[in-house]
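In the block that follows, a single chain appears as structure tokens, in the form predicted on its own.
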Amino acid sequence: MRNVEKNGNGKRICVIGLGYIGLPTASMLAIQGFDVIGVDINKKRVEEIKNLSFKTKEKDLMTLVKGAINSGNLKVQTKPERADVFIICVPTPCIENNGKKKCDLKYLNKAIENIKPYLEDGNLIIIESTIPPGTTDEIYKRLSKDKKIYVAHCPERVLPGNILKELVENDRVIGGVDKKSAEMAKDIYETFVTGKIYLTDAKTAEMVKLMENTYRDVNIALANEFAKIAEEIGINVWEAINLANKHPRVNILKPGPGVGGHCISIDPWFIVEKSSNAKLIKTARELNDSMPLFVVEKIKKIIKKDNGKIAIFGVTYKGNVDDTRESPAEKVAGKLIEDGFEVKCYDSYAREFKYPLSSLDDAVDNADIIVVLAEHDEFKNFDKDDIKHISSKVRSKIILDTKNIINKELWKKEGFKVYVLGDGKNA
């Protein structure tokens, strides 16, 4: 395969998986002049992309996809075709087997099997999906028995809500099964990435991605443990963290109701799966997984009853996004329902959730407590009239803010008793 120029140089690229990474990547490559085939096994998803009827909160993504399709360089379908380059962007969820959590590679393996009939000598396979160390090498060994191919791992590094900007501007790490594989992958990415591109071996690239998210997870666990301790000893953890962070070499993160999303809450388990030395990582992951139950117990302590109605504000895993994957709200709601509470969830961002989504009025009607679980701007910006309206609907004027984002004084003026996760002064 020869080097790729800025106009795509006639190269055909097949992108497998048109989710939050695959679709913008395929569209970006099409805009650069590549002949791109976007593949997704979900027929509904394919039709929505073709018709530009898919829903997204990502700024400018609809415009990018429309431009890619109208250029004639991007076509989307349910089956792959022959190509020079195959980029795999399929989910790699975490599953539990015999009490141990590990990476589920079934979607990745299925993608490999689906492209196998179309592979030719000289083809390049790039895996963007997050995977345990050693996976890329194992795939190369399987496929290189029949063909002279090249394989690289280029993990995605984008933040939902800001994907297009970060897809272009963030530095990228590319690990090849050999030097040429890494260099060939770099030829593709440097057509649209303005950040620096660093080359390494495949196993190191796999570990780098896991380390990035594990770093965040461990530091969040520290903040969450501080929150638990603060409630136990009677201090406000938010005040303490703010003061501790005045030290020039301290940067404690914020506590919360748990860690969600497709990366931070999952990726550390892929290290634990591969190494018996990952003791701190495992402990941090378990601590963060314990936070939803900690919130449930705090709710019960506040309302002092074993049943009633709980209004949950925010079910996405983070603020101002529509993604509910691995959301702590799912565990909070599930446990409350299991324990006999009526739970109503309100979230203007979420498109789907495990439990029914309600209107704001329906959620707060006769509620015994409002629990804020996501830091949406909407909740930060409730004004006096908004709160007054909510006040007229609830049974009890109680609110628990697990993200420390609401305007406490406004809520208090309307007669609400305000509780904050990690505030032991007002526990």
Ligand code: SAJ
Given for the second form:
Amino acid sequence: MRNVEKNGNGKRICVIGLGYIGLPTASMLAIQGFDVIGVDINKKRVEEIKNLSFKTKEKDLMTLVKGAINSGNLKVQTKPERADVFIICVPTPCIENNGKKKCDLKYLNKAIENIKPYLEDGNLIIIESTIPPGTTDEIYKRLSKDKKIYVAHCPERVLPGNILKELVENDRVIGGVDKKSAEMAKDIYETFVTGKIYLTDAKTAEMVKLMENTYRDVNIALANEFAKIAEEIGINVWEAINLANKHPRVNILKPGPGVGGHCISIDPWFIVEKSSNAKLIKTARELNDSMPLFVVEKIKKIIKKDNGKIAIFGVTYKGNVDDTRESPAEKVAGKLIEDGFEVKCYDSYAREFKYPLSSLDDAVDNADIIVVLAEHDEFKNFDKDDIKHISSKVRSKIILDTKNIINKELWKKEGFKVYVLGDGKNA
Ligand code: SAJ
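Could the form predicted in complex with this ligand be given as well, to go with the form predicted on its own?
Now the complete complex, all chains and molecules, led by this one.
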């Protein structure tokens, strides 16, 4: 017997795609009392959710999913069912076609085809996946030929690593193909979102989402360009950014080995795809993509040789997550291997990586340099004994920190030469 509480009003919601957005959203709705069908075409994923054996570094996600399943309100399966609302949370990756990057809508289109047989008059479809401006209207045109349906775009905004808190607390933007669609979607989100909910049209909502991630990408590109300039003119970019940020209207983000993940490194291309005016956006994207090679050049300048062993610390796309998609570490490691270096990667957070992962001891054994590429707490918290142990294994006591996170004094005390990306030491 399903436990349908007041918020659910007996409504059935089918959530398509149980990834890092779909699963928490489906669980949250189930906890609110909606009758939720979570759908994923990946059988293994469905089984892992059912028996709570999926892996996650996301705080409290397991507890939420467990609560949703135990409430009896969340069913997970590989096929959709008839429902009042369909929420689509499938990936929309970037593909390259004739040298041009564009959004690949194949999973979204497949999801639409899969729900089509179950659609009934009065149903609402909400697209959470990130999409180029105009996509929601096109989907509406396609589907409204034979059914009276409502369609809205409600882009997800949560930060991996802090998903559950942001899912509830962040403001949301909902764009409808018409006013009624936007209002119907608001009724759903309002049951668990404590932030404000703003209504607009679908194309504006699509663009807002892309603008948010593009703003961050361009800001990081500026920080990365400053890091390159700092290396050239011989100043420390971290100190300079810190001082510039003391200005009340300046907030420069942090430089690093590049921008990874499946959002910020991809979404700006969906604007470039639609507009020939997107020149700054394209340049920023290319600049961020150039950072892994810049790191490789810095490594070579520091160790002053074209061979040897490199120990990479951290291969995920950012700190304290297990996701390695679009990770700058993949490009850094790939280029070093191509150039003839022996590369060993250590990361206790990563789930899987393109190159084999090693134990800490194997990674640092006889290494000519340690290169930190992700800001995991583990690397920040290495104590005197950890560093002493590492120090006893390496060939050369050199560390390059591309994230400016390690306890430099402790490493120096153990005899390490410490370099930071953008420190201007190789000017
Ligand atoms: N990074 C830097 N310097 C910085 C900040 C980040 O180099 O100062 C790098 C990170 O190391 C990482 C990449 O940028 O490689 C992206 O990390 P992130 O933490 O900035 O963002 P994501 O990709 O994890 O999540 C973003 C968020 N968007 C914004 O903050 C505007 C999140 O709210 C979105 O929901 C998410 O994209 C998404 O799914 O679109």
